[in-house]
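The form predicted alone is given below as one chain in C-alpha cells.
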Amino acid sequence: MAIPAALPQSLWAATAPAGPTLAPLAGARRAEVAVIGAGYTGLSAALHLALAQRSVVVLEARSLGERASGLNGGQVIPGLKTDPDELEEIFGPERGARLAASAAAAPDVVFELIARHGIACDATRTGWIQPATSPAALAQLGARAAQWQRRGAAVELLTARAVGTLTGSARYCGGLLDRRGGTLQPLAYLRGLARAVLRHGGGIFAHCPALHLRRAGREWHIDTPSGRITAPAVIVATNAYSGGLVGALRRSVITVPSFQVASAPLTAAQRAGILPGGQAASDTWHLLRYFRLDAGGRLVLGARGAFGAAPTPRSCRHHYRAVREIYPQLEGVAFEYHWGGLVAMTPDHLPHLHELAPGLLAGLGYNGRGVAMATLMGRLLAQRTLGMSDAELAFPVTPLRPIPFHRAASLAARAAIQYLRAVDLLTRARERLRGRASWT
C-alpha cells in the first residue's frame, strides 16, 4: 500500500469551495454579542443571533477552518455517547429526556441550516453505521437500539450480513444503523456558515486572536492585536483550542489528536462495493476507526493519532493498516492526503454549556461528535444569550469544573490511549491466529 510523502493540505482544503475573504479587526467596534472562535459552535451561534436581528461579531485567531471544524471527518452523528436511559438517570426523567431528544435532533439543525442557506457542502443524509467488532459490543448496540426505538427513532440493529452489505467489509459481526445521521464536506459547511453570517449582517474577523477579556460595568472588552470589541454579551467557542484567555475552560477538557488519511479516488468497481448507500461508519474498538467515502470517491479513514506535531506517514501507519484490515480488496491503493486536529474530551463524555460570569457563556467538549453537537451548541448559546431560561433550554447549564491536576490527567490520557491501542492490536492479532477472516 503506497504511503504518501508529507502533505500540508487536508483533503477538505483541497476540495472545498473558496471561503469568504476575511481580514483582522482594525480599530474599535461595538456589538450586542461578541463570539470568540469561528468554528461550528461560534458560527452557528452568530448565525442564530444574526437571524434574531442582533448585531454580532466573531473573532477567529487563525484562518477560517484551520482548526478542528475544518479538519474533522464530516460525520453528522445524532445523539451523545451516553445513551438516553442513562441521561434520564443522571439528569432526571424530564430533563434527561429533553436532553436526549435535543441531542438526537442535532443533525436536523445541521441539515436545516444547509437547506435554508443554500450551503454547497456535499451533504447526504442516508444514515450512520456503528459496526460491532465483537459479540459483546453487538449486545451493547442492541441495548442502545432498543432505547432509541422506544423513543420512536429510526434506529435498527443489523446482522453481520447486513453490515457487510452496507459497508462492503466482512470484518464486523453486526452493527447499528441510525438513519438520522449523514455526512458533509466539513470545511465547505463551515465556509457556508460564515457566508450566511456575513449575508445576515454579522461580522467575522480572521487572524484576530482575543488577547485580553475583561468586564467593566455591564460591558465586556476584548482586546485584539489591532482593535477592541465592546459588547454586553460574549460567547467563548474555542473548544479543544481554548488557550489562556479563560484558563479554567482549557483545564476542563482533555485534548487528544485525531488523524485522518484519504486514498486516491477509487475505481468505479471499488466504489460500488464500499459503503454503496453513502453512509459513514464508526466502529466499536476501544480506539474506534471512522470511515466514509467523499464526493470524489476517496476512502477517508480516521482514528486517534499520535501526540505531537502534525501527522506524518509514519504516525499514520495504524490508519493504513486499518484500511487493509477493513477493506483487504483495497490492497495497494495509494493515499493522497493525511491530516489531523484535536478533539476535546470531557470526564463525563458529555458536552458542557457554562455561564462563566454575567453575560459570558461557553460551550465545548463534543467528544468526537463535533459537527452535529457543535452546531446545536451554537444555537443553544444563542438562545441563552437571547434570554432563554434554564427551564426552557433543552440542555443543562452546568458549573465550570476544571479537571484536578490537569497536566497529570492529560499525561494519563496519553498513556490510556497507548494502552487501549495495544489492547486492540492484541485482540486483532489473536483473531488472525484463530483464523477468523469473516463474521458473515
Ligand SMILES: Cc1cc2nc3c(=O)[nH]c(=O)nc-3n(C[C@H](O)[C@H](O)[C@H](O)COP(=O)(O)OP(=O)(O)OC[C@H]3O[C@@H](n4cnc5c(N)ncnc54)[C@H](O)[C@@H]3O)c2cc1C
Contents of the next structure:
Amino acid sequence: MAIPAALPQSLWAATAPAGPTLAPLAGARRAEVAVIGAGYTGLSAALHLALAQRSVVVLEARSLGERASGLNGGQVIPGLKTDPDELEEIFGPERGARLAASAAAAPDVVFELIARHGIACDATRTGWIQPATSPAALAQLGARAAQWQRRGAAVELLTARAVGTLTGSARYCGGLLDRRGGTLQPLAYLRGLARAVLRHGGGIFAHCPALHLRRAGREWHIDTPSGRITAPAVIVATNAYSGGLVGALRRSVITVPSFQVASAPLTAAQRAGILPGGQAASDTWHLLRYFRLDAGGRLVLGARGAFGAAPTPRSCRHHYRAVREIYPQLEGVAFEYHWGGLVAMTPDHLPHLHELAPGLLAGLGYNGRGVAMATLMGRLLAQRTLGMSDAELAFPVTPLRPIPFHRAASLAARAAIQYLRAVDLLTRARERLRGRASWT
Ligand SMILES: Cc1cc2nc3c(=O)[nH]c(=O)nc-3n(C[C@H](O)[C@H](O)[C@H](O)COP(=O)(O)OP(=O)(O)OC[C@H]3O[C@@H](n4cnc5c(N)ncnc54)[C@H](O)[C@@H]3O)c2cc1C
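The form predicted in complex with this ligand is what I want next, because the block you gave corresponds to the form predicted alone; please supply it.
To see the whole picture, the full complex is given below, headed by that same chain.
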C-alpha cells in the first residue's frame, strides 16, 4: 500500500522530534477498545486505557499529526468559552461547578502527562493572556476574572500598562492573565503521546481509515482498507475531520479554517520586549488573533483562515496586517511558514461527549481550545469506557444533536464570520481615524 509521506509544511513539522514509525493495519485483530482518530482526543483516550491495562488499538486515516493536533497554536488554555457562573446556571450548581473545575484543570492533565511520560515538547507553564481590544471587552474580562477569583483560581485582571509589559504591544487596553495556562510544541506533544501509547502496549495504525462501523452481537466491527478490528467498545475521536463514518457526528459541528504564520527567528533587537515571560496570547477581537513565540524565537500568529483557500502568503495577508498592528516594530520581518487546519465549533460553545450506541462513544467540539480540552476529553472517554457512571463523570453525556439544515447553517456561519470580520475592520479603521493606535 502506498503511504503518502509528507506532513503540511508547518513550523511544527520542521522542528518536532521524529515520531514513531506507524504502518497500516494488516489483517484482522481484536482489542478491548478501538479508537478512531489519533489526535489528542484519541491518543489521550488510548493512553489512559492502556495505563488501565486494557488492550487498545488506534486507527488513524492519515499520517500522525496531519490534522488539528499536529497543526495548532500550542496554546494550553484553561477553561471553556462559557464562564463558570453561566455553567452553573446551565447545569445546576453542583454539576456546573464540577464541569467548570475540571475544564479549568485540563492544563494539569496535559502537563502531568508530559511530566509522567517524559514528553519533550518545549512545554512552559507561565500563563495565558487575553489582551482586550476595547473597554467593553475589558469589562467582560473583569467579570471573568472576578468569577475565577471567587473560585480561588490564579487569574488576574491587568492594566493596559501591565499587558503592554507582558506582550510587548501597546495595542491593548488591558487584559487577563490566567496563570494556569501555558504553551507547548503541538506536534512534539502529539508524537510523545503516541510513543507513550506504544510503550504501554497500545497499537496505532496510520494511513488506515475506518471505512465502515457495524455492530454484530456484542462486538463492533471496523473495516479498513487493509484489515478489520473487532472490539466491544469503540471511541470515535475524529472531531473537525469527522466524515461519513458517523454522519450525524459531522453534522453536529460547524468547521471553520484557522491559519497560522511563523516568522523567521527574531533577532535579539526585534525580540526585545515581545512576550518576555513566554506566555501565549489570544485577544478579544470577534475574529481573534492568537500569538506566541516558539522555542526558536519565531513569532507565531494565527487567525481565522479563508474558506476554500490554502494557507499561502497571499491568503495570509490579514495575518501580516495583524502582526503590523500588534507589533509595528516587526514591520518587514520575513514569514517562513504558512499552514492551517479546521476547528470544530458547537452551537452551545461547549465540548460534547456522546454515547452513540452501547459501547460506542464520541468526544468532540472544542471550539478552538482543544489542546487541553481534547486531552481531558480523552481521559473522560477512557473513564466512561471503564464504567464510570454519568453522575460520576465530570462532563455530562449528552444526546447527539445534528445541526438542522447543516449545510445551510455552515453557509450562515461563513456569512456571520464575514460580517464579524467587517465589524472588526470598521472598528480598527475608526480607531485609526481617531488617532488611537495604542493604549499605553
Ligand atoms: C490552526 C489551528 C490552531 C489551533 N490552535 C489551538 C490552540 O492554540 N490551543 C488550543 O487549545 N486549541 C487549538 N486548536 C484546536 C485544537 O488543535 C483541536 O481542538 C484539537 O487538536 C482536537 O484534537 P482531536 O484529537 O479531537 O482532533 P484531530 O487532531 O483533528 O484528530 C482527529 C483525527 O481523526 C482522524 N480521522 C478522521 N476520520 C477518520 C477515520 N474515518 N478513520 C481514522 N481516522 C480518522 C483525522 O485524520 C485526525 O487525525 C487549533 C486548531 C487549528 C486547526
